[in-house]
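Starting off, we have a lone chain in the form predicted on its own, written out as structure tokens.
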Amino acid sequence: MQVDEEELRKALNKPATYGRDLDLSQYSTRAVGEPEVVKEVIERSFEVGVDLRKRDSLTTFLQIDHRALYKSIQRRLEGDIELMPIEEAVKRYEWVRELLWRLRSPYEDKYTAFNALHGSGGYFLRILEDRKMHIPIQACFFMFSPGIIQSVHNIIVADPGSEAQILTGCTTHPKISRGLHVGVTEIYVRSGAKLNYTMIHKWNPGFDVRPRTGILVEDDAALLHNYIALGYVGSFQSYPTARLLGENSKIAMNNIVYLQGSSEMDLGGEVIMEGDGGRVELLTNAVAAEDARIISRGRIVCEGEDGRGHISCRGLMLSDSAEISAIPCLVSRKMSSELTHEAAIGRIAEDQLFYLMARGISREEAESLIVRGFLDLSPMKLPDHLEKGVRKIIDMALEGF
């Protein structure tokens, strides 16, 4: 897609919708020094569920502030993908360069607008028609420099009857204060493809972040769009949007959030169904510690006919300084449509921890083996070695609850 780029500038000064508005000139556009592969950035990563000590027998991508750093695809996975740096497959592939921003618009807001006119990095990753991965593909985005904006941009294509499993995490050096993380990502599941594409997080109390998400999916192909968000941010603003184009076509985005501290989040998604035959869930489990605030949104719009959709916000208060707020939304064009919705906000149950103290446990293991529970993954239906992983940095979060 061709930008204008005086529109760009305009948008510069444009609010998003949601969220706390932010001053990007607070923020600086250089790094400090030539990043490392150092024992930091191993451990940090590895909490949020990228194993970079297995970097040269897995499929990896690593970007550290402004330049990607790593990358590597399994020996036998040669020929069944493709990972480089955005920028040497948009010189590699013309139509790799008409997918940018055909599924988010850059004049959306000042962050889009910063993308398009500054930003440095990402990911294009393809995987081949018909090509099953049974392992996943990793990628990782380490800030390092204090201050400064990371802002990248992902292409993610699953060709016709392909399956993956992706996990990326995001997170920062943990002696680093204070930045923001911008990062674009268009999401492509073509006809009969099935794609796993999980997100953690994990940032520092000053951390802002913004991330700009679009997804497109065709006839009788699936999505499961998972997010992770756990201890402290800033602020955090995030709205994914997804069509589901074709007939038959499915989406769940599952949210786990789990804050503490001063931290704000306002998080959400939007599904419009387009084709006949689609299936949607948006589900958010957040729990909120402290002084906590957490939006949780769900739209969903059926189009099409025979459309199923349902939107779940449960939210669990630690605080009495914390708050959380529900705003479901479901919109049908179409008789034969079914849209549900359920909310629910509330404590942690007393008959659930008596229940727990009268088998001998303390109560603040009783709370803590409850505050587990009710993040639970399995609508995420990660493969087992991956949920593993995924308890272990659960459990690490919640260490001293």
Second form
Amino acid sequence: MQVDEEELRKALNKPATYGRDLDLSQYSTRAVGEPEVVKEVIERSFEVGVDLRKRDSLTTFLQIDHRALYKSIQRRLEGDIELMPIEEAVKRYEWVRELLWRLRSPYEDKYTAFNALHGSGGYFLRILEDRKMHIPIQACFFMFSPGIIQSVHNIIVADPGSEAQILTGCTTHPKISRGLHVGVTEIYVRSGAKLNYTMIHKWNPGFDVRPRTGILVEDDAALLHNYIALGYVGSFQSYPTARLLGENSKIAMNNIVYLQGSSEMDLGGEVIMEGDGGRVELLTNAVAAEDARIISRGRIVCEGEDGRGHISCRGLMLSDSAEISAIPCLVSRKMSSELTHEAAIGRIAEDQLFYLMARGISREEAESLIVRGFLDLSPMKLPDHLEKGVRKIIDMALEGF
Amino acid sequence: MLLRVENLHVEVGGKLLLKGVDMEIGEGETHVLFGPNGSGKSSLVMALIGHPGYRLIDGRIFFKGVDITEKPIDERIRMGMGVVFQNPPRLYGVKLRELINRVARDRTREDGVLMMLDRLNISEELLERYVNVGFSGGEVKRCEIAQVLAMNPDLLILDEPDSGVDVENLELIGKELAKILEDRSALVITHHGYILRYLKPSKAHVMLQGRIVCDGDPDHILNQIMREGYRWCERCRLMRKS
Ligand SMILES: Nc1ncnc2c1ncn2[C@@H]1O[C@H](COP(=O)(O)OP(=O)(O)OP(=O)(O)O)[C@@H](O)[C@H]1O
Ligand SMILES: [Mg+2]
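Next block: the form predicted together with its partner chain, after the form predicted on its own:
Below is the whole assembly, all chains and molecules, this chain first.
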């Protein structure tokens, strides 16, 4: 898509609809030093599900600050997928340029505008027609320089009939206390394709994060969009928007969040069923510890015939100074639609706690079992080894809880 | 004496449910507790293991000679109590396998647990499911019993282990319990006494409206209740009062 620079510059001052407003001039755009895959990078990436030690045998994309540092395609998958830095893809294919800013407007707010003007990096991933991949493709965005804005643009295209698992981990050097990550991701799921897209985040207390995700799902195609955030963040705001364009298009968005410290998160999602027979499920399980504040939004709009949609938001409060809000919204424009929502916020159920303690389990351990159970991964349908890995990450995040 | 309950008064939500319960269970003894719905049997179970919602107004509980009246639940369990609950809660996100392994830790050897699960007809599929979520009535009971067996306690408190269990599974459960009870004590709550075909209780108690109104021979008492219902006990109580 052509973008209008004048308009973009105007949009640079436009706050986002949700989330704390950030002053972009407070961040630096310059990366310090030459990025390298050092020990901290490997260890921290592992905590967001990306195994860089296996980067030669797994299909991997790694970006540190502004630089796409590493890219490899598993030998067996050559000819099945294309993976490259976005700049390269735009040069190579005229049509990739057309896919940029199709599913999300660059004028939406200061973050998209900044991305369109000054963004740097991101990946282009295409799964070719009818190819079915069972080993996840992994991508990692790592922030290394203090106070930096990492602003990337990713395009994912699942060609008709293809199937793939994508894991994107975003994180930062453990010693860095400030920074802003803006990730624009546009996901095209063509007819009959099935995509499982999982994003795992781990930040530091002073970090701000503004992902902007646009999704398009065609006939008989399905997207499973999973998001996991554990630990701390300064402020996070994201509201992926999806259009179910075709007949029998399906989407499930699952969010699992455990936040502590004074983390602020405004997490949402909107799906518009334009075609007939759409299926939507928006599921959030959020745990707020200490002073964390979590807002969970969900919106389903049904415009096609026979659409089904459900929003579920469950919040677990572990502290009196935490806060969780659930804001579900359903809009129907067809008599044949069925839309439902449920929201429940509370503390750890006493009867469950008592039951576990009656099995000889200490209170602390019982609480931790229940919280772990609350962060249930099964709706995410992750491949076994990834689920095991994520479980370990959750255990690590909950250590000392 | 393994368990001694003296003059137990227990209140829930401002309502007095147990109004002076006395009971003694010796080492190696199995006792059965009968009583109509709502008479307070499960409340007694909760009070015995120290559910915080069941407030002790009066009375004492001794276990292994120690006064446990003020002790928190996990301590009582560590001392050797184990309960099969009548209505256990569902635990979303906690797999049965995980819970049984956790419960068995330090108490029962792993191969012992595996064989026990096999004997109780608890499938791999069930072990992978979340505890009690979507379980059938009989599955709930078998899993409760599996957990208590894995805990390997000295006193088993079984609140209706046989209700809703079919004939074949009753036999599985009955045999497993009979085996462990060879050298343990138990308090068994049952309405129809099916499980008593396998367990040989030495004594029965009848609870009416929060009081034990009768102690005696289990077969005799069960026969009377089966024939005449709890009216028989009512009469018996009146006779004793006069
Ligand atoms: N938390 C509670 N709040 C109010 N009433 C309660 C509570 N728990 C138990 N009760 C009441 O106390 C009485 C005794 O209940 P309990 O469960 O002990 O009976 P029970 O003898 O086990 O009955 P059943 O044979 O039906 O299992 C019942 O009337 C019950 O409704
Ligand atoms: Mg009962």
